[in-house]
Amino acid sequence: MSKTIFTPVRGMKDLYGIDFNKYKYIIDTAIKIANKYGYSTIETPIVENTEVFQRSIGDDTDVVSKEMYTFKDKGDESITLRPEGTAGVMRAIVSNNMVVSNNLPLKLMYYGPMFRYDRPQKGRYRQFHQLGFESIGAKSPYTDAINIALANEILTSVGIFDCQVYINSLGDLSSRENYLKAIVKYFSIYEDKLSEDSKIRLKKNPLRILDSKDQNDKEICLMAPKISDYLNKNDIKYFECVCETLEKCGIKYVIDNLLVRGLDYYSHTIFELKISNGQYKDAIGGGGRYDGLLKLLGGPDVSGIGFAIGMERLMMLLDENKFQQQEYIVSVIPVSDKEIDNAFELYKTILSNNIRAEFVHIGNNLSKKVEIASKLNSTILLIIGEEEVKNNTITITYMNKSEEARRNKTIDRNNIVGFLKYN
């Protein structure tokens, strides 16, 4: 039998222990904040018809052309493991006729695994988790700023206080068309020096060159025309209002003229969230406005804006110590098999009062059972022997305190729940 079946697929990992505690903490925190902002939760399938992503993300993007997990099912249909969340949510809105059946704006949040066949590295996996938000039906610079404020509040609420917001505007279709002409003309001069990927992008999707990770491409991009010089008056006014509203919210930002994001469906305001202390170079979250996306997937022509946060990247930044098991663990231990039924009734009572407990009844003697409880990180032992059964009492031993405090103490069995909850 091959040893490889006992290891995860390359670029994927098991989520457990402290990492799972971090994941759950972020999700629980985000749901509370999202409810405050008027969001409800949606869960879409992990697989979608491939065309959902081809139409929305764009055939010329790296995600669609290189990174998607696409395969034929038994019905010979092309399906894809979702590489991001927005397209699936838009498809769900269209499929379920949500725009017609709900008052706008329609606000939905999601979380769960995504899949991209990319080079695994720290904080980037082939199966990764995203937390995302989509707001449909309200085109306004205030809406854009509120979404950025929501993203910022989630990060600060989980303990990330050194996040920097980077924003830019891609303008409307007419502004982008004028800008595309300018950058095609500029990059054509340097075509021989561009990376192979960027040479392809120059023909198919020139904006993507600005998002290149190639160092030489980055240097060429520094002198490229800025989209801010090609925005029409309405676009400029819209973006200025976004910036002014962020200032009213007390959110500091940096205008990044090279910021374009990685997907085709964006227009107007786009943004990314990066750690400003240099601990993590890539963005841990980002998004923007996508006014034509719903129509592109067969739905009504309704505006939208959204963003997503990379969970693995965010989890890396959280303090490990905060997510150690904090609540104490009670172990109920019968001294011998004679007391096992009596001890089990005590164990059930403790569980029914929402107190975390273990029933340690395996072991040849009391010392072995105490050793097992210790390995389970138990902090309090409730020992039931012949005398305890006779007198309806419990002997308590503390495991994590001084020798003096660890001396056995006996209490009335009827008082155990109150004792555990308030001591």
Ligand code: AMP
Second form
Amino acid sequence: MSKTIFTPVRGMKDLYGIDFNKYKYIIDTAIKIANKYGYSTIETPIVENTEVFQRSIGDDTDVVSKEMYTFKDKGDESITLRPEGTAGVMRAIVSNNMVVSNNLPLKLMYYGPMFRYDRPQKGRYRQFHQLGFESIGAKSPYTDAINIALANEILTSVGIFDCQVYINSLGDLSSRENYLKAIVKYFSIYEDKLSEDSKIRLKKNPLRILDSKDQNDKEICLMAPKISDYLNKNDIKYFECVCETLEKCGIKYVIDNLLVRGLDYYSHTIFELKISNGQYKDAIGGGGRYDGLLKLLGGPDVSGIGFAIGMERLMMLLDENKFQQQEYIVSVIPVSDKEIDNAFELYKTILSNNIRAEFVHIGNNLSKKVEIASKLNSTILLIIGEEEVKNNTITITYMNKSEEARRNKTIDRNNIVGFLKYN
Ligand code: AMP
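Structure of the form predicted together with ligand AMP (previous: the form predicted alone):
What follows is the whole complex; the chain from before opens it.
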């Protein structure tokens, strides 16, 4: 199809109909669960100063170096459409001075569109939506396990039970420094075989080679040293406690030594949730601990952990049939223009009683109007003709797929609201 002004921007799509119903259902469910765990909701701007992302996510990550929608505004400021939610939430915590010593842990939830200049394919878009959770100020393996349990609970609450949790630990700064030395040594041996991007990463940020999408790099990574062999004693103890706590919560997990996640700000526990039925290979959600992030953005030195779930990937897994519009829809139909005002009064009465209704008054004759009401998926028609106005009644037609099976009945107009509510 050739591109016109009606073609959406590549990798972006409209959200409506069944998909919108799914989106709303997930968000409504997540808000209820978030309240239970003590989270409140935050909405940050869709654009931030570019530096917010460069500083927190890291200049050498794919997200910052290749995928950001960055442009100059009319005031010549470099701004970026947010590629993820955490950096903006951390910036908001600092801007609004949200951390005071006695209000920790601070728990915030967000949802909304994110933008990455990624290669569009199934489950990968340039505008997508995330649902995210951030918990600031409680550094404990229990908090990490609770975050994983929370992510898992959101998925199971919307009916996804075959999700597998993958976890790993990146340890603290000292563990990561030792690990870095080991991987620099290892990748230097294969430098000639690495992709051009990874050659640069080797100089600037070697850990990022581990999330290279290049097939050749991926093979070299398989034999690379594992972070688990470089964790110090405290990190090992911490990670063991996370695992034990997950077991206490009844959550099955797999330790994935190759998991590093593509953003610079992570430390200690990192995790991803994937579908184990083979339907989809990429992660539905993921997150981890980011102890230095708030400080990096000019805030207090307080630890944090969070995760995000990709809405489109989750929506894809939900059963379409459950989200069909199955509501009961009332259509009010004047037989001719003579009854239009009288029928309009009825329509307003029905709406003011919070009952979904349509006012079907366009169409040359009654059968045309019934046809329109049927296309609107009406379940009940309220027909007002000359007789009905005279007798203060309403003729009710129950819509049915076959015309023969349609049933009529006449009721007193004064009883209509009760009739619609309790029938
Ligand atoms: P990340 O912020 O990279 O940790 O991603 C968290 C989740 O967001 C992923 O597990 C995906 O479900 C979703 N996600 C990330 N990038 C995309 C994308 N380009 N299109 C759709 N979903 C995405």
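By rigid core we mean the largest C-alpha set that fits within 1.5 Å across both forms. Numbering follows the first chain given and starts at 1. The shown structure was predicted, so the numbers you read here are calculated from the model rather than taken from an experiment.
Does Asp217 count as moved between these two forms, where moved means a C-alpha shift of 2 angstroms or more after fitting the rigid core?
Indeed, Asp217 is displaced by 2 Å or more.
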